[in-house]
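Take a look at this one chain, the form predicted alone, written out in C-alpha cells.
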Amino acid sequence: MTAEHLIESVSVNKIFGGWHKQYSHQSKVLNCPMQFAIYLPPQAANGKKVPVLYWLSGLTCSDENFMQKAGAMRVAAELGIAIVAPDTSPRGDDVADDEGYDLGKGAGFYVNATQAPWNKHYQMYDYVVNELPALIEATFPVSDKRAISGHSMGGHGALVIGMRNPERYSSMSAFSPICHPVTAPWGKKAFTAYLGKDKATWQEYDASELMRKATTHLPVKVDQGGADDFLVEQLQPEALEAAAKASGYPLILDIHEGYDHSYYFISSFIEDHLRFHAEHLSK
C-alpha cells in the first residue's frame, strides 16, 4: 500500500496559485487519528520537488491556527517553498487529558512522554521528527530539504528539534518560544507530567540547556514581542541568549517592542522567516 493510500483529504483551498490542504491519517507513532495541513507552492505543480518547512503551533492550537492567521502563504508561493503544519498532540477519546489548556490535548510540546497515562499516545517528538516527513516525502512532490519553525509551546519544539536533530534540518527558527521550560511553570507541569520528576530527562527539552551544551550549530532565529505577557514567567529568551553566549551558538535574537503574543505579532515577521529559510534551504 503507497503512502497516499494512507491519508485521507480534508479540505482543498487555493491560493496565491499554490493549494492548502488538510488531511487525516492514523499514526502509528501517536497510536490514534492525526491531522495536517500542507501548503504546496505553484512549483510543485511541475513536478519539481520543492523544500518544506515545518511549522509546530503553541498552546491549544491545531493545524489550522498558523495556516489560517499567519499571512504565510504569499511568501512561500514567491519562494517556492512547501508548510507543513501538524497537529499539537494526540487526540481522540481514548486519549488521556487534563482540564487545564497547558497539558493533555492541545499540549503535547513534543516530547517523547514515558509516563502513564500519557505514554500511551504522547509521542510528539517521535512524530514531528520522523513519522510525518517520512508521510509527507512519500506522497508529495517535496524535497528531503527540510527547516523547522514553531510559535510559544511550538518554538521550544523547533529548537529543541533542531537542534538535537542537527542533519535532518537545514535552519531553524521560533516566535516567542518557551525557551528554558525546566523553570517555566508550563514546563514543570508539562514535564512532570509527562516524562516524570527526575529533572535530569527534562534537559534533553530544554532549548536554553541544549543550545549550552552544543558542538553542532544550525542557523537560528528567534524572534520575541517585548509587550509579550508571558515574556519574563514563560519565555525567558535570556537564558536562551546567555546559552548561546556560552557555547557560541550563532543565535539571532531580536525583541520587538510594543508586540505581544499573538497571530498580529506572528503576521508581522513571518516574512522574514520564511526568507530566512529559503537562504538556508537552497544552500
The other form holds:
Protein chains: 2
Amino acid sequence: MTAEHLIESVSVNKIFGGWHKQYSHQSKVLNCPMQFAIYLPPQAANGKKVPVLYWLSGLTCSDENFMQKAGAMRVAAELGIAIVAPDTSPRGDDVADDEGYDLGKGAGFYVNATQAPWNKHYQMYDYVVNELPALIEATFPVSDKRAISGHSMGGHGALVIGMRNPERYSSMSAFSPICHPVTAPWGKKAFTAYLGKDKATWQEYDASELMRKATTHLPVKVDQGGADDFLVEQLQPEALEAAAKASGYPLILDIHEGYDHSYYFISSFIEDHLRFHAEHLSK
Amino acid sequence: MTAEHLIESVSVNKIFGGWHKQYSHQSKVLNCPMQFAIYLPPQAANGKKVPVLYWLSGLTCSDENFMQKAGAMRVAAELGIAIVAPDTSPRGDDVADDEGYDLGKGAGFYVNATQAPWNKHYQMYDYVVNELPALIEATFPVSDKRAISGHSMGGHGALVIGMRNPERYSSMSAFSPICHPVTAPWGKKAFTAYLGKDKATWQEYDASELMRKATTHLPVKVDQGGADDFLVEQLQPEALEAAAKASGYPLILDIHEGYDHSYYFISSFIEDHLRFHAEHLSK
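Having seen the form predicted alone, the form predicted together with another copy of the chain:
Complete assembly follows, chain above in first position.
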C-alpha cells in the first residue's frame, strides 16, 4: 500500500488553474483522524515537483480559513508554490477539550503536550514538522523544499518550528504572531495545560527565547497590524525585536498602521509573503 | 438629520489601504433592519467620489461571503471602485420564512413579492435598485456611476436589474447566474411563492426573457464554471445565449472547464469582472 492510499478525498475545487483539495487521513502521532487542505498550482500538473508553503492557522481555525479568505492561491498559482494548511489541533469525540476557545480543540499551539489528558493526542509539533510533510511528499508532486508561515497562534508555530528546524525550511514568516507566549495570557494558559508548570520546558516553544539564542539564521519576515486588539497583551512583537537585536538575527518586522487581527489584514499582505518565500525556495 | 445618521456601524477593517465596513440601517421598503457591507478604496479618502459596484450574493449568503472570499478588494483598491454588498433577503424574527434554503430568508431572489405572507417584507428589487443606492450615495464619497454583478441567485438579480434599469448602470456581469428561472426548479419555487401562479408576472424577473426582448444593450459579461453541479438544471446559460442571439444582444459568455459553483471559481475571475466594469464606469 502506498502513501496515496492512506488519504481520503473530502473535496476538490479548481482555482486559478490549480486545485484546492481537502483530505482526511489517520494521524499516527495525533492518534486520531485529521483533515488538511492542499493547493496544487497549475505547475504541479506538468510533472514538475513544486515547493510547499506550510500555513499554520490561528485559534479556532481549521484547514479552511486560510484557503477561503487569504487570497493566496492567485499568487501561489503564478509562482508555482503548493500550499498545505493543516488543522489547528487533533479532533474527534475522544480528544480532550476545554470550554475556552484558547485551549483544547482548535488551540493545539503547535506543541507536543507532556501533561495528561492532553498528551494522548496533542502532538501538533511533531505532526507539522514530520508526519504531515512526509505524507505530503510521498503523495503529491512536490519537492522537499519547504517554507512555513502562519497567523497569530500559527505565527507562533511557524517561527518556533522554523527556528528549531532551520535545515528543513528555506524561510519562515508570520502575521501577527504570539511572539512571546511565555509571558502572554494565551501562552501561559496553554503551556501550563500542555507542558506543565515547569517553565523551563516552555522556552523551546517561545519564538523570542529561540531568537535570542539562535545561531542559525533562517530568513524571516513578520507583519503586524497596528490596530490589532491583541497587539499589546498577547502578541508582543517588541519582545521578538529585542531578541533579534540581542542575537543579531536579521528580522524583517513591519507594523502596518490601521490593520487589525483579521484575514482582511492577511489578505492585504499575503502576496509579499509568498514572493519572499518564493525567492528563498528557488535558491 | 442627514442620511449619515440613519446608519449604524457594525464593524470596520482596513484592507488593501481602504476600508471594509459593515452597517445596519432601517429599510423602509423591506420594513425591517438590514445589514450591508461597503468597501471604500483608498481613493475615496482623498475627497474623490468613486463609482460603485453593487454585488448581489447567492442563496444562503449574507453581506459577508463576497467580502471575505472573493479577493475583490485588491483589484477594487487598484481601480478606485467602491463595492456594496447587501444581504440576500429581509431579516428578523417577524419576517416570513420557509424551511428550505431556497425560499424565504437568505433567498429573496431580488423580486418585489406580491403574495402574502411574503409581500410584507420581500421587496428586494426595490431595495437594491432604489433605496440602498440612495442611502449609499447620500452617505459615502461615491458618485452616481454604478455597476452591478452577482453570483447564482445574485447573478440572476444583477442581470434582471441591469436590463430593467439600463439608465442606472454602466455595465452588468454575473457568475453562474440563474439565467432562466421561469423554467428552473429554484426559480419556479420562489416565483410561485413570491409572485403567485400567474406566470405572466414572472417574465420581468427572467434574464433570458428580458434579453430576448431588450432593445437597449447594457454591456454584459457572464462567466460560468463547466463543472458546476447546478449548471444543467438550475442555471441554463444556453437559454441566455439563445436569447442574446435572437435579439442581437452583445453577450460575453464564457464557460470555464473544471470550475464549480463556489467562491474558488469567483475568486479566480473576479479581477476580469472588476476591470470590465472599470472600463465602462470610466466612460
